[in-house]
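One chain comes next, on its own, written out as C-alpha cells in the form predicted on its own.
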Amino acid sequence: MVKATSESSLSESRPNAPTVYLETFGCQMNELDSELVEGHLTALGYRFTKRVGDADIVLYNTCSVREQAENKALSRVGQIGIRKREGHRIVLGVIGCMAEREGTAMIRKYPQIDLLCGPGELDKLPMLLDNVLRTGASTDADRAIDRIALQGSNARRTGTLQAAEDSLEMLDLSRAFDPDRAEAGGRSAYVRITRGCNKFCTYCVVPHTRGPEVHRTPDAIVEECRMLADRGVIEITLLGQTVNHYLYTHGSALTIEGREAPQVGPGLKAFRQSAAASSLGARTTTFADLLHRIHEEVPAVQRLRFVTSYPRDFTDDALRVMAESPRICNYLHVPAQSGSDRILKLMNRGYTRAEYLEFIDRARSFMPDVSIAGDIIVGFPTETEEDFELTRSLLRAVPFKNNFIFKYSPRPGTVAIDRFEDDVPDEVKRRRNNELLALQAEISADVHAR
C-alpha cells in the first residue's frame, strides 16, 4: 500500500513555511504514524502538498515487512537523488522501519538522504528537520548525529526503563485529527493501543524495528476515542501487532508526577498467567475490558474494529464482549501463515494447526456470523508440496472472508534469513501463490453469497 498525505490548509501554516510531501509504504501502523507526523508538523507551521514536485521536504515512511514495499521506497529515494544532482534543493528524510533496520549504512549507500528517523523516535522528527534546515546536510554519515534518531540494537534491553518516560506517547496524546483531510471524509480512524511486538516470528523484522511491546494506558485510549467521536468519527479500528495481548497492570508504571504511563507488555508465558496475577490482587485491564470500556463509554462510535489478532491466547471474555456488544464488528483478522505444523514451528508461530482451528470454532460458537480474515505465506524455506497441501486444506476448512497471501522473501534482520536457506524456487512460490489466490477467490465468493 502506498499513500500520499492530503494538502493542509494554508491558513494553518506560517508564511513561507517549508512545504512537505509525505508518502507512506506498508501497513495500517504506518498510515497512523504518518497521520500523527503530519498533525505534529502542521501544528508547528509546516505545509503539506500532494505533489512531490512542489515540496521543499520529502519524507518517505517506510516498511520492512515485505520486499516490495522496500523496493518502492528505494525507487522513490533514487528519483529524489536524480533531482538533487540536477540542482534541486530538497531535504529528503527516510522514516519508519526501513530506516531503523538499515541504520546509518543507508546514508552511506544513498547520500541523497538527509535524515533518518525510526518508528520509535518519530516524536524527534521536528528536531531533525530543524537541524537540517538550519545547518544543511552533512556529507559524513558518521558525523550526522543531529539528523539521525534510531532506537538501535539496545532498544529491547532498555525498553522497560524507557516505557515510563515514553516520549513517543506524546504523538498520540497530542493528536491533531482533521476530519477535512482524513480518509473516508473523517468518518473512520485508527487508534493505537500497543506498539512493538514480543513474539519474534522467524520471518518478521518488526520486533527489531519497532522494539518491545508497549501498552498504552486505558484512560488515554478511551479519551482518544472520545476525541475522535467528538470530531465526527463513527468507525474506529484499534491497532496492535498482537492486539489481543493488550494487558495493562495498574500501578506498575507511573510518571514522575504519579500518573499512569505506558508499560512494556508481558511475555507470552506471563500472558497466560494474567488470571493468576489478577487473583493475587493486581488490578488489570485486559483486552476484553478495554473493548467493553470503549463500547460503553464512547457510544458515538458506531463501529469498533481491531487488528491484528493472534490465535493463541484469545480469551473467551473478549469473544463474549464482541458477541454482546452491538457496535463491535463481528470481524477477526487472525493470520494463520501456514496450515502445516512443521512450517508453523519453523516460523516460531507458537501454535499448531489444531489450535488455530480450535480458536476459529470457538469464535464461531460465540458469533456464528463472524467474518474471518487471515494472512498466508507460501514458499517458506523447506516447504514441500505436502506442506502446501496442508495450507490449501486449511483454507477449505475455514470460511475466510479474505486472505492476504504472499510469497516468502528473506528479510534482512530476521532469524530466518540466517537460519534457513531460501530453497523453494521462485517459480514454485509463484505457482503456489496463484493457486491459493484462486482458491481464496472461490471461498470468498461463497462467503459473500451467504
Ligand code: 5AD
Contents of the next structure:
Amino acid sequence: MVKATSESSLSESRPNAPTVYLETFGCQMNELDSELVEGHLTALGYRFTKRVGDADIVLYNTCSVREQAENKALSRVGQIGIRKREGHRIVLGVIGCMAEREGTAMIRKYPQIDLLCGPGELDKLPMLLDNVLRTGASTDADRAIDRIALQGSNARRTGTLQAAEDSLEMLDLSRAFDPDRAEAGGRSAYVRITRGCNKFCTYCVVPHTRGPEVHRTPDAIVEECRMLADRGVIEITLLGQTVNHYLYTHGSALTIEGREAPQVGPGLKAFRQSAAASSLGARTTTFADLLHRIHEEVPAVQRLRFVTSYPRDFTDDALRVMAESPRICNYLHVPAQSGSDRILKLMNRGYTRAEYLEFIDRARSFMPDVSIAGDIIVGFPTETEEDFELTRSLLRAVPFKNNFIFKYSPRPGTVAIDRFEDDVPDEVKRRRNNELLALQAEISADVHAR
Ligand code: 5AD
Ligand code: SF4
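Now show me the form predicted in complex with this ligand, since the one above was the form predicted on its own.
Starting with the chain above, the whole complex follows.
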C-alpha cells in the first residue's frame, strides 16, 4: 500500500489523501493535459506537491516527439526506481505519449512503473490510480491490465472511437480552472480545439500517440473560453496540431442524449472537399468561423492566439478574421520544416517551398505587421548541403520572428525510421543546427529592430 502521508500534509477534507508530484515534458498540449489531470485529481481529493521527495504518487507526463525528451523522462524513472529499491513507497505512473508509444514493453523494462496511461485515455487515470492504491504497489506478478490504459494501434477509426472521445471530452468539459494555480498568474490559458493529427508527416510520432484528428464542438470551445474569461483569464491560446484544419460539420455526430459530439476530422485530401462543401451551404463551423465566434462572444478575452498552423489550406477567410478582429493576435506559428522541395516531399508535408512562400505573402497582404514563427528540422535523412542551403535561404526570405530548430530524431513507429537511414552524421546535424540558430538570431534582431 501507499505510505500514509504525514500529519501535516493531511487534507482536511480527505484524511490520508495521497500527495501527487506531476512533472510535464514536451509541448503545450502536454501542459494542458497536466493541468486537466491536476484539476481532475484535486477534485477527487488528491493533493499536489512541487517536491518529488514529498510525494506518494509520482506522475511523469511524457513526450515522444524527440528521443531527447524521452531520455529525460527515462532518467527520472530510473531515479524513482532507485528510491523504490531503497524501500520508499511510491506509486509511479508514466502518462502521455511515451506510455502510448512504448506500451506494456515499458513496464516490462522498468518494473518500478505501476501504471501507464496514454494521452487519449487520461480520463481513466483516477480509476487506474485507485486500482494501484487499493491493490498495492507493483510486483512482477501483478502486471494487471487494470493499471494500463492505452489506445493501442487499433484506435484509429474504430467503432468505439466516438465513445472514447466522448468520455475524454468530459475531462476538458469538467475543467476546474484555478486562476491561482495557473501559469502567468492565471491570466493566460490554453483551450484545446482539436486532438490528434491526420497528417502523417513521415518523421512524426504524434499521429501514432495522440491518434486521429478529432475536432471538439464549437459550443464546447466557446463555453470553455467564456468560463475562463469569467475567472479572470484575458489571454487564450487555442491548441491543435494543425489548427487551421479545424472543421465541424453540424448534425453529423451526436451523443445518445442528442448533444453534438467531438468529430473525427477529414484527412488532408478530404479536407478540401469538406471545405468546399461548407461553401456550398452545408452547416459547418470552419476555423475562421470559430475564431470569429470566440472573438465576438467572449470579448473579455483581450488576446486570442492559436498554435500550430499547417502551411496548407489556410483560408483567406481565416486571415481576414485575424486582420479584422482587434483582439486576435496577428501571430502565426507555421512550421516550414525545410526549404528544400526534395526534403519536404520525403517528409510528406504536402506543400512546396513556393507554396509556403506564397502563403506567407498572402498572410502579409492581409496583415502587414504579422509576426511569423516556425519550426525547422535539420539533418532529415539524405539532407545534402544543397538542401540545407535552401533552408537557409528560406529563413532569409521570410521575416521570421522566431524559429525552433530541431535535429532530426528517428522515432520508432514512423514511416521515416523504416524507410530512410538516419544518414546525416550527428556532428553535421549539430553544425547545421548551430548555423541556423545564428542566422535566426540575426533575422530576429532585424525583425525586432523594424
Ligand atoms: N525529429 C526532430 N524534430 C521533430 N519534430 C517532430 N518530429 C520530429 C523528429 N522526429 C519537430 C517538428 C515539429 C515540432 C513540434 O517538433 O519541427 O513541428
Ligand atoms: Fe506531426 Fe506533421 Fe501532425 Fe505536425 S502536422 S503533429 S509534424 S504529423
